[in-house]
Every structure is written in C-alpha cells, then in structure tokens.
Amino acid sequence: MHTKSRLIPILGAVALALVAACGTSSTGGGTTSGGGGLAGCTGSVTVASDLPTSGGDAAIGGGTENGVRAAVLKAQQEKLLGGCTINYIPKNDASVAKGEHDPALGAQNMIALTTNPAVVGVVGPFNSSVAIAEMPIANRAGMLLLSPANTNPGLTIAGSRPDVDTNSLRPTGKVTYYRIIWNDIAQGADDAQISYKELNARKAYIIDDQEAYGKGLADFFEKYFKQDGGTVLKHVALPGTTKDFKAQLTEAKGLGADLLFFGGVAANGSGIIYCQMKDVGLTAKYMSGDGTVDPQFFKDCAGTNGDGAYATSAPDATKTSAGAGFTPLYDASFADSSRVVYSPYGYDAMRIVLNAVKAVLVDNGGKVPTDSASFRSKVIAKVAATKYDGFVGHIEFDQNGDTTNHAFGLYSSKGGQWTQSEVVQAPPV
C-alpha cells in the first residue's frame, strides 16, 4: 500500500476536482438548491454538531464548526427543505477542567443529542479519542454520526489498531458512523515517505500523546518510516498535559535524531515541542499530523521560531477548482482569520447531512416524519448512498461508512500560517 503512494504538486491536484458545481448531489433527492418541492413543508428539522470549540483547540474546532453553520445558513437562504425550517444545534466537547476536547463531555453532549427526538444526525467529533467514547452512544440510538476530521482507522475498520474494539463501537452491528477524510493507515504512510524520501530523514525521535489518534499515527508512522529504510531511534509516549519535552528532545539530540515526529494534536504540545526543540539545539526536521496544522501551534511556538515545520492534514481544498467558492461564502458571515483547513470539511459534512435530510423529506411526500426513530435510519441510509460533489471533492462511503477519496496535504509553517505544498494521494487500505 505504502510503496503505490504518489506524490502531486499542488498545482496539478487534479485528483481533488473531480466535481462539477460545488453543492450537488444524487443522494435520493436530486440537486441539492431549492426545496426540490418542499414548498409546502411544514414544521422544523433539527441537526447538530459536535466539536471542540474552546480551549487550546478553539481555533481548529471553531474554524470547523464555522463550517458547518456556513453550511446550515446556506440551506436556509435557499431554502433546501422548501417550507421546513432547520434547527441547528451546536455543542462544544471541550471542557473547561482539561483545557481541550474531552471524550467525557462528548458522551454527555451525545447523550443530550440522542435523546432529544428532534435531533436527525450529528456532525462530528473532530477527535478519534472523543469518537470513541461517543460512538457507542449513537450507535445505540440508531444516531448518524458524520466526522469531517476523524483519522483513527480503528473507528470504522475492525483489527486496525490493537487498542480500538471497532466492534464495541457499533453495538447494533449496524454502520451510523461515516467520516469524510482518509485515515491514519495512509497518513502515517505518507508521513514516513515524506520523511524519509523528501526530507531525507533517516534517524527518527517519536514522541505520541498517548490518545487514540495521536498513538495511531506514530505507531503507522514508525511501522512505515523502518519500512522505508529508516531507524526509529525511541518512542516516547506522553501524556497530553506535558509542557516540558527538553529532556526527550536533548537525549533525541544526542541519539543523533535526524528527524523528529510527534503523533498528537496542537492542543497537546504540536508548538510547544517544536520551539523547545530549538531551545535544546535539536536541529532535526520536525513532521507531525493533521492534529498539528492548527492555529494553536504558532500560538505556542510565535514568530519566526514556528517556520520550518511539516505536517499532514485534509487537503486544502480551497486551492482546487471544486473548493474556490468556499472562501468567499465562508468570509461573507465569518472572519477570514477564523479559516481552517477542516472549514470546508465541516460544510461539506453538514451539507451531506441535510442532503440526506432533504431527500427523505421528498420520499415521505414532503413531509416531516412523525416517527424519530425512522427518520434518523432513513437520514443514515440516504448518507450510505451519497454521491456528493463538494468543496473537498467528490465524496462516496464505502461498507465501514469510510470516504472513498484518499488524499492527504503536505503543510508546512512560515510566517504564522500553515501552506499547502502538495497533495499525498494515497491508494485504499
């Protein structure tokens, strides 16, 4: 799987403009402006999300949840469900005890969320750690859950990852979750051939956050990078809370550690251990993950201490044809500052939603279901089906509920930004 990995310049990503005009669809009901012969439906649908949107991940999952009122204001103005007006309800998984997202408080936002019978389908989570805690709940529910950001490949595949019971997830047998970027297989593949082939790393320091994604990337990180030829001189596993790496990062100095690679997100330490890395004279390379390619890095590494960094993330989509509507509608009601690179993913993810939403709205006469319980199986089994041509390309799931377009961006920091290089196309797991 690693060896087929291509490489594209940024410029000739065709890979990710497989579409015609952003927002269609064939997902049940037909295209997706207009109320499609709604005009007369009555009443109110309820949709939500799910994501960390205060503490030190404000920046990421505020950007993304931006995303997804973008997508709901969008609907509204051209009237998508014709009549029915949607409700659209946001919740913030981040605590205020551990700073950031928190898979308890996910579960306590999932079980408010499935047990208002007016809720139809959730977007979200934007971390692994907290889709684990949360998918269960839905599961049960019969809740759709659709993650624009989720990368953990135990989620959806089962024997993936040894500390993910991928059929603990989904109790009823049946598939609720879907998520619209490709998982941790591919992108820590596609972290070790960078590493290894264009940075030409060939000594590797680890060091994970000890979270579901974050211990899930270093680990495909580790696996491909020895695959490739390099030498993986320690692993190191942290707990989040860590603020101090300088003694990781001095014995990575004397080990003669080329390359640095951290496994876990901005929130956890992405900045922190990049400046500290220049604190302690370690002049390796630092590579990191899409959890990395977040505001809060040059919060926590300013200036030009935060250039020279590389990390993996979704594509950025609004450097394609598909995407480049996306930034002036989400400048039109948002602060262009507040952009991330999941923004379009949360549109797209919540349109794909409402899309579904739509089409069973038109399959029950253009009326609102009385029956929650039916209305959300329906909304998951319009979402299995979808063909959707959007900002970040064209979308299909396959049987696991995963995205069937496999591509990760190569970012790397300068001047308090995060810029795509080029984009990783990577073949199915």
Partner chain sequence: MAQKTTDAAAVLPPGRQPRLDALRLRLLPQLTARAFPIILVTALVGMFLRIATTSGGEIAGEQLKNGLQIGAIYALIALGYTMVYGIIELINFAHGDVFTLSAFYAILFGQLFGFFGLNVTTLAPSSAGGLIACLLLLFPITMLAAGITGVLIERVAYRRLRQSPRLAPLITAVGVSFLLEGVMFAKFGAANYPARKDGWVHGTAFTAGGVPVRWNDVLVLSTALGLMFALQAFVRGSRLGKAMRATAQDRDAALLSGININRTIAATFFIGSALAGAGALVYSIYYNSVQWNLGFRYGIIAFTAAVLGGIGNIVGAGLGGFLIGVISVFGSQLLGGEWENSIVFAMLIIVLTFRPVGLLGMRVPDRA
Contents of the next structure:
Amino acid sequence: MHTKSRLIPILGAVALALVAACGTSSTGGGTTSGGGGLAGCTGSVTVASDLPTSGGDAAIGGGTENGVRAAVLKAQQEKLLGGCTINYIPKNDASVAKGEHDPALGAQNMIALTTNPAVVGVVGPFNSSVAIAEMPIANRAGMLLLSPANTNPGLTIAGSRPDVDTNSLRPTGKVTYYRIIWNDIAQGADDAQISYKELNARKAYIIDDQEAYGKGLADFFEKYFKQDGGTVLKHVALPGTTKDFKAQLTEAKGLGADLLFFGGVAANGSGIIYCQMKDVGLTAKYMSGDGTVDPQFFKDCAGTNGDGAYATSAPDATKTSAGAGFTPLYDASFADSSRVVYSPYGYDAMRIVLNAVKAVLVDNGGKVPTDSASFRSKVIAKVAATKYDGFVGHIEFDQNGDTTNHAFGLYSSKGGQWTQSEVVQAPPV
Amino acid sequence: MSAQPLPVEPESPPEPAVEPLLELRGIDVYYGRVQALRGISLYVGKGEIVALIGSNGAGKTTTLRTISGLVRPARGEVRFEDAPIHQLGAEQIARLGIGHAPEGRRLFSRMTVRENLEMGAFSRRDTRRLREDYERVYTLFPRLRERRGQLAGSLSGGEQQMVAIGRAMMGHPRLMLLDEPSLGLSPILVEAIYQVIREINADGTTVLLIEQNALMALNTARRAYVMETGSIATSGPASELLDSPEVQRAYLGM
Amino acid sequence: MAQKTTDAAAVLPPGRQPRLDALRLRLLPQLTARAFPIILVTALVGMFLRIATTSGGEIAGEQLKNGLQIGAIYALIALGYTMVYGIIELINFAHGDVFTLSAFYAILFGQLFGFFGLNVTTLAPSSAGGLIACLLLLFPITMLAAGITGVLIERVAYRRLRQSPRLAPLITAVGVSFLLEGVMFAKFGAANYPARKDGWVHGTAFTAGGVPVRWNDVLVLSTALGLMFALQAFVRGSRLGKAMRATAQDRDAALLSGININRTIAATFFIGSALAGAGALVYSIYYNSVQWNLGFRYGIIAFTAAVLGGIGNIVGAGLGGFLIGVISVFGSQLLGGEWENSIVFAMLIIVLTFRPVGLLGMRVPDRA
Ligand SMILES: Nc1ncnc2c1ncn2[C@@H]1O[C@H](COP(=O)(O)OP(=O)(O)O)[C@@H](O)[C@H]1O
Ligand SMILES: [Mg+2]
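Could you give the coordinates for the form predicted together with its partner chain, as opposed to the form predicted on its own above?
Now the full complex is given, and it begins with the chain already shown.
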C-alpha cells in the first residue's frame, strides 16, 4: 500500500478524467460535482481515516481504505470544495505487537488526529473493539467518527450490550459517532432467521472469539435463534489464538448439532473451524457473520474443503443497481483483486464526510472556518442530517447515529471465493 | 602489584628432591574483587604425597580448583609435566591426567555408583585397561562393588567419599587432587581412606591432598605446605612440620 | 550441609539449596507425592466417565484421542524445555518460537525441493510411497535446521551469560523469543500462513471402539512416542547422553571428568530443538497452517507439561505433554472451551504447590 501511494493519485486522476470524459461517470458518490459556490475558496481541509491495513487485517482493512482513498481522489478530481484543497491522513490501527487491529494503537491514532486542529472528520474504525477505545477520545474532542464497518450495537444503543457502556463512549452526551452499516442486533437476527428458515437448522452449537464483535454477534444470534424456535446446545468463547477446535467440534457432534455458528473474524478461526468440522466428522451446516467473509477463510480451509459455508455480510454493492458504478471507479485506481465488500462502504463514508464539509464551507460564505472546534461540530451537524444516495444504497441516520438501511448479503463459499447468493432485509428487531 | 614484602617471609622451599610433576608459580586468584590467593608457589614431585594444610578459608580449595582449571588465575603459572596448563579448559586438564576428588564430593547423585565411575573414565578410549581400573577401584573399596547399582545420592558419607576417590582414579591420572577426603568420616573410615591413598600412591600416582585436620595428612605426606589467608606461610618435610610448635598449636590442636 | 530433598535441588551446586525445616519438608511432600498421581488419574477417569455418560462412549473416546494427539505436540516441545532446563536451569522462552520457526522451515523446504523439480505438494498426497519419500526428506532436514537454530541461539544469546545471575539469561530468552516472533511476523505476515500440505496424510487408519483414528493422528502420536523413547534410550545409553546427564547433575564434576561442557550444552540445544522441529513438521501437516505467534501459547503449555512431568525428566515431559493434552480437551468439554488455558495454568500452580518435583521427579536424599 505504502509503496503504491505516490503513483496512485496520478494514475487515479488520469483514469477518472478519462471516465468523466466518456460520460460514464456514475452518480454514486454524490449529487454534486464541481465547486458550487466554492470557487473562491482558499486554504485546505483535512480529513482522515483509521483502519487496520496491515497484519491479519491487511486484506480487508486495506481494501476498505482504498475505497476511502477513491472518495478523496474523486472529490479532488471534481473539485468538490472548489478552490480549497483536500488533505487526507490515513492511519493504521493494526499493531505489530498484536498482528492485527489493536485498540491501544487505535486510541493512540485518535489522540494524534484529535490534537491536530486541521482534522475535521475521521472515517473509521473498522473493528468495534477499536471503536470502544477511540470513541471517548473523539467525543471529547468533538470529532466526527464515521465507521464503514462497526457493527457492535453497544456503540450506539445504550443498554444493548452488557459489556459496553454506551454512555461512557459519549462522555459529552452528544452523538459524534455515526455508522453507515447496520449493527449486529440486525445481523444476529438475520443470521438466526436464515439458519432456521433457509438452512432448516434446529440445534446450534455456538463458538465466538471472545472479542467485542464476535461475542456480540454470537449473543444476538443465540437470542434470536431461540426466539425463532431453535435450540442452542452450547455457546463457548475461545481466544483468537486458538488453532485446535476439535474438542468443541467433537462435543458438538456428540450433542447432535445441525448448525455451527461462529461469531468472530476470519483471523480468529473461521476457516480453521470449518475445515476441522470435516476432520471430526461434524456434518452440521456452518453459519457466520461478516467477519468470516474474508479471503483468509480460504487460506485456512483451501480447495473443495472450503466449499459450502454460509455467512452474512454487507451486501455486495457492486451487484446492486445503486452500486454498479463502483467497480470501474475503484479499478481505475486500485487492483480489482484488492477490492472487498467494504470498499464501497469506505467510499460512501468518506463521501458523506466530504459532502458535510462542503455544506459547512458553503454556509460559511465559501471560507474555511478558522475555529477548529466549531468547524468540527458543524460537520457533525451536517452529517446527522445526511440524506445520501450512495453506492451502498440510501443512507440516513437515526438519533443514535445508526443507519436506517438494513440490507444484508447472504454469502456462500465455493471455489475459494465468497459469493453473494441473495440480498435480504433483516427482520424487524 | 607493588613489591611489598610479605609479613612472614616463607622459607625458600627445599630444592626439589625429585623431578617436579606439578608446579605453581606466583598464582593470584580473585573472586570478583576479593583476592583469594596471593602469589602461591609450590611444587609436587613425581611420586610424592604432598599435603596442603590450613584453616578454613585459607584458600586450599581455591588452589586445587585453580590447578584443575575450574578457576582462572589472574597472574602466575601452573605447569604440569613442564608445560603451562593454566590457559586450558578444565576438561582438557582432566584429560592430561589430573584427577580431582573435589570438596563436597560432587557426585552425580542421580547416577549409580557404577555410572559415576564410568564418568570418571569418560575421556578414555583404552577399554581394555579400563576393566582393570574398575577392578582396582572395587578391590580398594569392596563396599562399592556391593553398591555399584545403587544411586550415588543415596550412599552414606563414607561411601560417597569412596566413589569420589574412585571416580578420580578412573581417569587413570598421574596426579590426584584430594580435597579433604576425611571430612565428616568416622576415625575408622578415615584410617581406611588414608590406607587407600597410600596404596594409590604406591601404585605410582602422585597425590596432592588438602586437610584442615592436619595430623593424618602430615603423617601420610612426604612434604607439606601451610596456607594462611591466601598465601603459603610455611612449608617443609611433613615430619618437620609435625614437630614445629607453631603448626602444633595452630593445626594439630596441641 | 543442607539435605537435598528435591530433584531440582539435586542439580543445584551445594550451598544454594534452600535450608528448610526438615520435618515440614519431609512430611507434606511425602503425602502429596503418593496422593498426587492417584488424584490425577482419578480425576482423568472421572472426567472420561462424565463425558461418556453425557455424550456417549464414542465421543469420550474421540475426545481422548483428540487430547492425546494435541498432547503429542506438546510433548515434543516439552522435551526441549526439560532438556535445556535440566542442563542449564534456563527456561528457554525462545523454545516455543523455535517450534514455530521450524514449522516455517518445513514449509520452505517443501518449496525448496520444488526448485530441484521435486514438487512435494503434489507428490506427497499422490501415493503412500510419495508421502513416505517426502517425509523421509523433510524430517531430517527440518530437524537439522531446527537443531542448528537452537545451537545458534545458545551460542549467541545464552553462553556468555552462563555465569551471570539467573535473571539475565531469562530476560535474554524472552528477548530472543520476541526477536524470533518479530522476524516471523515480518517475513510471513500476521495471518495464518498456509502450509500447503492438504491431503498429505488423510483417511482413517482404523477404528478402535467406535473411535475413528485417522492416519494423521497416527503420524503425530507415533512421531512423539518414537522420538521420546529414542531420546530416552540415547540419554541413558550413549556417551553424549551420559555427558548430558552428568553436566545436568553437576557441571564442575562433569568438567573434572573431562566432559566438554560447551559441546554438551550445544548438543542439548540441538537435540531439544530438533525434536521441536519434528513436532513442527507434524504440526504443519496436521493443521496445514502456521502463524507467527503460535509458539507463545504452545511453548508455555509445553513448559507446563514439562513441570507436570518433572522438569529435567524426559519421560516425565512426554507424559506431562499427553496429560496436559487430555486434561485440556476433557476440561474444555466439561467446563467449556473458554476455561482451557485456565485449566492448564491451574494445573501448573497445583503442581508447583503440591508436587514441585512433578510426577516423575525423583527424590534422592543426599546424605552428605
Ligand atoms: N565462589 C566463591 N566466591 C567468592 N569467594 C569465594 C568463593 N569460594 C571461596 N571464596 C573465598 O575464598 C577464600 C578461600 O576459600 P577456599 O579456597 O574455599 O578455602 P579453604 O578451602 O582453605 O577453606 C575464602 O575467603 C572464601 O570465602
Ligand atoms: Mg576447602
């Protein structure tokens, strides 16, 4: 990523110019183009992102960051802020020590971004555990945090998760955190419904990876699977370093499980579990959430052994009419193989931030506000009022900062790839 | 070091009556900052039994450990068969033919008696003569033949001392260093051990032995050195030292 | 002179043993010494029966097999811990990482053969003969590379500190561990690294009491058992093995016997690391992927196994490995998998409290 970074803007700009010239520019990414009243704008505006772009999360986090970069490139190219320039600071919250996303590093990044008065909004983070570390810092600094991927409901809904104190994440009492993806209450309910109705599962054995995301998803799955009429045989939480799940899978076989649900990310065992199910002769169906829809799954469970698993995730926007234009836009600047489901989410999140910035500049008479604190709070106010048709669909936020759009993709594994078989609307929760 | 005269100038040692096998020249040894040996010079002639006596902490054990290479001298020279050996590693010195029954016996306590003896012969290849040496040890210490399958750690003190001496013999050494072989033994056992030492010596092995309880040593040795706080205080034929009033008062409890 | 009452104390030079009240020291350990193995075996049998009654005998049997299989890997790592601790009283924290590194060696050597036109990825799964040929190539070369790694670590990081206070080499060992993990992280990345040994060893070998035992279980178990007994015979009978035991028991006395200590300690590191290398190879075949930080957890569990068996004792380390494997698997089913690490480390604490010499640690009275 870093070696490419100097070439990318140039290539990207050239490619975008060609695309625009041919008149095939998509509508995705915004309703405005050109500086609209900001031609006289001088100075610069700085936006940032914080995503895990190395280590175990490199593929998924890097692909998301590329989406964010694509939004910045597009806005720069179309002079969204007129005469004002857009600076972009990408931060990486994957630490060498953990080898993946690290809440401590996320907090450190957030301190650096909030103490930089130039920064007016941040896209990120990717992981809910990192969000818990970053949100209070951003909230105290009045900084917008717009996540493309956090799905832990506790981040926005007080009382929804026993292990997350939502109010302490908002020490000022104001909502400064938004996300353009549904939360895991919806995902858990959706996974339970698919498992029960479509996969005809009745007896589930649940494993989670002990992390905020994995445990949260697994807990909601458990709740809704029981509500749907299913039985939960056992729910165990295993550390992400676990490499041998045979003890649990053998137990599941003994209990007669017909579904294995994994709440967790691929780096913590999605593929390993699926392959070891075959080793111990557990013939149950496999269902998981968006953390499993990751190429790492097939590294850990290669070949035909990896076929036949199910997981929900963000719908593949590129297969919808709203998102059809994303792939060429992305491919103009980045290798198509690096594109992930979250790339358009990264794009839309950054575009929402930039649209908000633009609206603030317009309100301010085409000038960059000099007071950093009030600039930040005005950006948040504009984001809260978002009505945006992006690649991932229509986005508005409720009073908690959650999106009102609850579309899921159901994916299945085949031939070393996750393929979306349908887009489902989550049941009301 | 400044050439400060020692408080008690040791008598110049008598001219070697026999060809020296081992010779120490001006050995200084330090443990960290603390000096344990100060200019030790001594020699052991071929075929002799030489005793090194002195009170606790005088530096006797340190002297033997320096000869064996377990401790490095800061200054001075150790010569064995007219070649310097103080630069060699302890295991190389052992292979030159210096057997050492160390202070505290230091047996391999989780090995059998037989294995302990075997370790004493570790560096030897002449398996034919080896058998004779086992025989010799078992003849000198019949107890050890009975106990050869027993773990060394479970033996009595006297038996352990026998294993320690036997193990040192198994290297078929030309020089044996014995560190307080009589410590903690009953008078009868002390007599038996010393009988063996005389027999080993009669077989042609030179012996340098340490004792705190000097009477036995002086009765057995031909010559002796008396150590005090890291240096040689006196030396001479054992019989003369036995008669010396100072030695009698300090080391023989008379 | 203090009484030497524990096995561990027996390797300490005189004057360093704790001078403890003889009565207190003698009574309690003697009671626990007898009771400990009985309690342990009773607990294991009880756990087995509990699983058998709730999930059926076949599941219990499968769990026993799962435990023995993972325990075999722990055992192979534990051997190196116990050997090194036995000889220089160092908890070689880097040992678990030597295991991980060796798993990467096994992968890299497989690729290396590709340069010479030998594609192990396709040859090994093709036929039994192909598999055996690949194993015959990979076992020695992986073990050799692992052994050399161990020797280098000893030479560079530990040898100079041999006379230093105990804490110095311990900290260095932790440092070497981090260094190796850093290198692996940088070279192979953070994610699970595929071993590309799919289908090397597959299929069911036999079914015992309704429990299917697969060929890869057989491979792992027979490697561990075979190497453990070979090592035991080597240490008992060979010249070098005796030198190792002598050095472990009394380094000065070993020197006085003409044993080259440096070479003996290097050989100990070589053998211990080579065994971890064998464990790593079978691991990479069994689990088909490796991750840079694997050694931390496996290392610390294997160390617990070594302590349980009686540190310094080879058969003890093997036994400890198998026991820890079985206990952790049984415990996972009965208490829940989240308790697995807690069970293992509770074990460590119990052993250290009630039976510090471990299961097979001997008590040799030293009547000095
Ligand atoms: N390992 C050691 N470290 C520090 N000092 C030591 C050590 N061994 C012996 N000493 C000191 O060196 C001096 C000589 O000790 P030693 O040679 O054992 O005397 P001896 O054998 O005559 O009783 C004593 O003061 C002793 O305290
Ligand atoms: Mg002494």
